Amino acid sequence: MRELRFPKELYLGEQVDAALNVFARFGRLERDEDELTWIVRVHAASAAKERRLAGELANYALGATIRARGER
């Protein structure tokens, strides 16, 4: 399992959710949050797949947030 943490001051929750929807078919993704952070736990068939899935998901969430903030 890998855990990703997305600071709420930087990332939009809607865009983290969008990334989860895009990548859900590649593994099991759990979303949680605390006061300051969106938390995503990534589970896949192997450590290598978890690493790749986590990286792709994080990149997507960042890009989607940048695009969304640019449109506002």
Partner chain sequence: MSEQILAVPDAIARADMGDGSVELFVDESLYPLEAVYGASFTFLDRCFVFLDRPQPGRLRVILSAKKLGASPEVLREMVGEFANELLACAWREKITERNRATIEAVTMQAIGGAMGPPSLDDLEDFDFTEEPFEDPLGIAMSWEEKYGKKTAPPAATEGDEE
Given for the second form:
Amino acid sequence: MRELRFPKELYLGEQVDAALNVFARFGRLERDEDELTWIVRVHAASAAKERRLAGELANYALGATIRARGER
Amino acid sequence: MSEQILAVPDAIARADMGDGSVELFVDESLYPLEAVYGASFTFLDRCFVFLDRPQPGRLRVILSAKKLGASPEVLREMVGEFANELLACAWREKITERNRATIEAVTMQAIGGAMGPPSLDDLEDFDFTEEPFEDPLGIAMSWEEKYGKKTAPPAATEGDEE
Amino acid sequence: MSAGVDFAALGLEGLRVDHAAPFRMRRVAEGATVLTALDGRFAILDDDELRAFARGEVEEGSPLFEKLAGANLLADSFDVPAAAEMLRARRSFVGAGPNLHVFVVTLRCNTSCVYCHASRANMDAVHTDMTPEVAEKCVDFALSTTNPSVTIEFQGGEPLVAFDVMKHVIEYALERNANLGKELEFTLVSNLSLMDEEKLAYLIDRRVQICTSIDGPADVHDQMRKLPKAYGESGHALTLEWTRRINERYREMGLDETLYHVEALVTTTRALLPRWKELVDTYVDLGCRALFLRPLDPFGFADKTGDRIDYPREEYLEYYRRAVDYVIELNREGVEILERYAAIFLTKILRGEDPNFLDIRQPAGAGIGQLAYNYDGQIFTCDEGRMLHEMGDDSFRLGDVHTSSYRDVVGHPTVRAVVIAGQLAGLPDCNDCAYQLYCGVPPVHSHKTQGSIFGRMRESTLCQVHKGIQDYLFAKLAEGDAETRAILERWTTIRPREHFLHGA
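Coords for the form predicted together with its partner chain, given the form predicted on its own:
Expanding to the full complex; the earlier chain stays at the top.
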């Protein structure tokens, strides 16, 4: 399992959700949150796959956040 | 596990050879968040990029090589290039702010001139319902609505006369 | 502001700038510093003049005063209306909409270039031919531009492979334009190896301009641009033969040969660097009036073959300087030939006008000066954007002729982004560069080489080339030789080639 903690002040929640939707079919993704962060737990068949899935998901969430902020 | 492969103090950047990643710490009083976003965006095709803010005024950028087994040279290059891009973004933001009027004027003229006025087809396709607007001066009212004869009041009855 | 100027060596502590209008400066040679004004006028100062200027010791009426005032470099005499007019003239192209419409009528090509920027396909890949239906839609789209002038440029692949498609485009465009009355031109970019008399007769009749590639002497050309033996012994020989034949045809028609000739372009590869003299001689022997010493681009196959054929840009600049020195020398002997890069920059520097070369202007031409149409009807900001698509990167795709409207395409967010990124007033380094008003960087180049449409000019090979060429040109002007100056000024003459215009 790999845990990603996206700070709410840096990532838009709807874009983290969008990333979860896009990558859900590549592994098991658990969504959670606390006061300051969006939390995503990534489960995949191997550590290497978890690393890649977590990385791609984080990139998607960051890219989408930057795009969405630029359009505001 | 942090390793001393970068020629900078750990407080600025450090590498994790095992994970094939580097962490850079960015002082937000020098580099605004928009510059960090800008630099990060240009790395999305090369690295996995993750941002957080471990303490107020200090951002952490984690860059992980997409393929495992990145060499120290690759990680050093990632740090160096990110630092250059970050500086360029920060400086560009200041310059753009200073020259905003010129840049906006040229951009508007260039795009407006290239697009030309909308055709009737374009206007037909335009969704006017998206943003309803207030009409305090009655511009959207028809002539009849605005200035036409008012509907005649019901005829007075004899009984109403004084 | 002090690029390359060593104040201490000049006995200066710095600049007194209260007497000066805003300016940028750059050292261009030993004892020569160029100062450029806000409106792009310039003065080249020797070290004594620079010292006097830096100390604020410019006596009214002195030759130095006249020199500086004439270049709008002094605060007291700064001419605001003239500066505004000059800036407007330098951006006269803004607001007119795309003029250049690149039609990739096929990706098929009979030649395999080591550096192929176009990502060519094999001759049996007929699915990469543009269909007549797509061709008509592309023409309709191109003629929707707000620009009163339209140039349709046939690219490939090798456009002569799809000659019927080309013909269909030309006939349909002429028919459609009969009612629209735009100034319409056609340009063919071809290796000429599939040319024949029938095709040439048609192209001459329809007044199609012809451009080709000649990469220097035969051995270098044939090594870089591999033509299967089935088409001839040497691609170089075929290209030269047809270039001569076409130029001869223009002469027979009584057209002025200084204006009407095959335009040939060079793609500089490593093997060519020491062969600059032979390269120039090849062009002169062919009767070419222009030579365009282009460095290698990072698109297409060049991305993969770069290790073998690319080179440090310092070496390119050395080659450039030697070649252009030789071209100037030939001009002194009465040979009329110019170098295109130099002509583009000099037109801006000496005439205060912009020749509208889309890759060296600001904003760059992508989307607002140029559109590229792929064989399948997809539309891109520029041909390089289309090349990136073939490499798997769709960043510069704007839509397609089947579903997009003209306004959707030129008003696309990507066009807005590249217009902003293509303005040097918003880029670090460029904003302070003495050459800002003469220069330009296509955002697609920065995107490909540096991952950002804004680029980082300190690390940009294109910036290095542009700066190096302008350094060379200013150093030439600083020499103060009247004959050299006259030659360079002659290169800036713009004469329209009216024979090629339809509907004018």
